[in-house]
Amino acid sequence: MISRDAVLSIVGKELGDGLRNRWIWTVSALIATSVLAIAFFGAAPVGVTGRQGGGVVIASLVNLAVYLVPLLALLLGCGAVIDEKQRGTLDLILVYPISLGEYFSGAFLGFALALTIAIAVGFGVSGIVLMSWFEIEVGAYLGLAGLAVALGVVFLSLSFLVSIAARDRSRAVVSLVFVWIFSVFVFDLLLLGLLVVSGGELPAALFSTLLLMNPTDVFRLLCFKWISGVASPLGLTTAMPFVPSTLLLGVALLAWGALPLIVSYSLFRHRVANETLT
């Protein structure tokens, strides 16, 4: 049985460590600055320049979130668990009456809370300014921020898996850079290439299924369906004759967050038991 007090103590420790990470606040400040720059100086991601209305601003911010939120999550989680092992603090923590499940769940929740706070600060500071200058619906902006947090948690889960699998921070950082590049840039380029090769005759159901294989595209589709300010699909979704249901998209995003976390916990238990974590 998992002890709530034990989990909360780990949450507090990891939350404090996360909030002291200067890179997290650097990216959070970059999010706030980029949001304001796009709003006031142009909506370049959707091909429009100049000061725009609320709908165009929200559409631009969706693409901005795709680039920066995963990067923020990966920076935060790149040394998850492994840093504690290399410093020797993990062995000390596990001497106390705390199970591996309590430590792992507390660590992930602590990281997730730190990530949520960083995203909330980045979007919150810029949101206050935007609300007073643009006709942006509060619900649409809060919806975007909430989905951005969900996307961040997905990539935090992926970072836990990569970090534990890589066994040390340097390998984890290199691997996570490739994860970020592939998810944000390469995957969509490969799908575009597939469309070109097929002469635009790729079955709609197959194309939609392939989009579900990338969490950033699932995020874009959810923004399109849930946020009223996003008037049209974004990125590759403009080529989609068929959009998956909201329920399917939600399940896909949940799976992207849960499955890597389950695998990383199993791998963590196996390596601690066999003393092969590092």
Contents of the next structure:
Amino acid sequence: MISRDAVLSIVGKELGDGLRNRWIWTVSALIATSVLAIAFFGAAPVGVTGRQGGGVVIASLVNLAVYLVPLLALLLGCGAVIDEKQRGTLDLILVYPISLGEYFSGAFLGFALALTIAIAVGFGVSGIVLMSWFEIEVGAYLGLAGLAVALGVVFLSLSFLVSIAARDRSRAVVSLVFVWIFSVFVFDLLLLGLLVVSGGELPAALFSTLLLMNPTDVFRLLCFKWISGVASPLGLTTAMPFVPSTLLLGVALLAWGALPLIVSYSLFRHRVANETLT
Amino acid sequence: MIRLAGVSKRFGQVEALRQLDLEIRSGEWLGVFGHNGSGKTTLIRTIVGLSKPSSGQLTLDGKSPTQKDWRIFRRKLGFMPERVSFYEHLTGAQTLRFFCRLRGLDDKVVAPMLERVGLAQAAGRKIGGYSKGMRQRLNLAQALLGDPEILILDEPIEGLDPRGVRDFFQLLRSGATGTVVMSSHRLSEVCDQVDRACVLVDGESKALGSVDEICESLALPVTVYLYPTQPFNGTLRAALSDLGASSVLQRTDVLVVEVSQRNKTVFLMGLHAHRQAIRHVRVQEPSMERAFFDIP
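Show the form predicted together with its partner chain, please, because up to now only the form predicted on its own has appeared in this conversation.
What follows is the entire complex, opening with the chain shown before.
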């Protein structure tokens, strides 16, 4: 039987720890200021300057979210579990009448809540200003913020996996920096390189499948499909007419969130059982 | 209730526990002694289920525990680990509230517990500002939450001064906990507190029983200190050998005599004949510390 009190206690503790993390609020503030800067001073990522229309602003924010939201999630989750172990509190907690599953789910929920709050604050503060200055559709903006939370949860899930697999916190941080760089920069470059090498003859199905291999691309494509008015500024309609269906993209993002989490929980159980979680 | 039968624990090439047989009886206080690296912490971790035996069997109430059994067992268990850094940003009260909820207890028990361990005044202070002794008391407080039936304490008096040790045992005695297992390498302070002792040497149980039983099984001699009325002369020394002393050591103003347990009574009675030459006699039974060093 699941002990609700125990899980809630872990959630509350991790939420509190997450909200105390100064880096989280630094990135959250960066999101807010970047949103405003992009809106007011030009949508540089899409090559347009000056006060922009709603679609252009949202499109710029999609690109901004791709960079900052994974960073926020990775900063938050890099010490998940491993910090407790190094502090000695994990062993103590596990001697209480709480199962590994309860502890793990409580910890993840706590971190995910902290992440959601940080993203909500970042997008919320800037959103209020944006709504009063630009013709931005509230639904589109909220949709973007919601998808940003989903992207954050995906990277939180990845950070849990890396944190549990790593020997110590410093190795976890280094590995997560590589995950971020690969996902945000390197993967797309490799994909472009592949397109160039193939002379643009890459089969559409293969290209679509490759796009699903990177959660940030899945996020971009979901924004393109879901949020009206951003397709054109993102330059996706002409370059990629073979975008996977919304359902497939949704399932892909869900899988990106769930699979690392399932693997990390299984690894967590294994490392606790074998006493290799140092 | 808790029984280890032929338990061994291996970490790669290192054998931390070897063929350990141990039964923790309900209501007893058991001391686990040994040098650093002798396997005390591994044994404690095995008892609380954090470490699984490489071979041998651990049983709880006569059966090999399932996850459910461990959970039931842990409801009545308090554990004080040797090394733990509580959350520095939380206050003592917040920390106890967190552990209280993990145990499924009402928050109301926090304030009385802080009072009991002498941290009531510091309840609202962040742990970052706690001294080592205060942290140790907080560690004990979380273990005592809900007055568990069984307490497992790993090096609980490590780093405490003599007064802290005294307070610690007073606190422990004041609770309702019946069964206590505590590891330590500070024998002199702990061995008087426990009913039985288990001495670990390189992961092997070299002695198990009450302190008296262990000393008796090792046939350790009694030490008798004789303070003479006159400056020493050879007569008394020779007489002591005749009375059965196994060794006589002369110090400035005292003769330190070792007598086997078997000869103790005869020796002490024999001293009566030399009462004119002896001002004071002090008899010291073999200590656990001595036993510890004499265990092969």
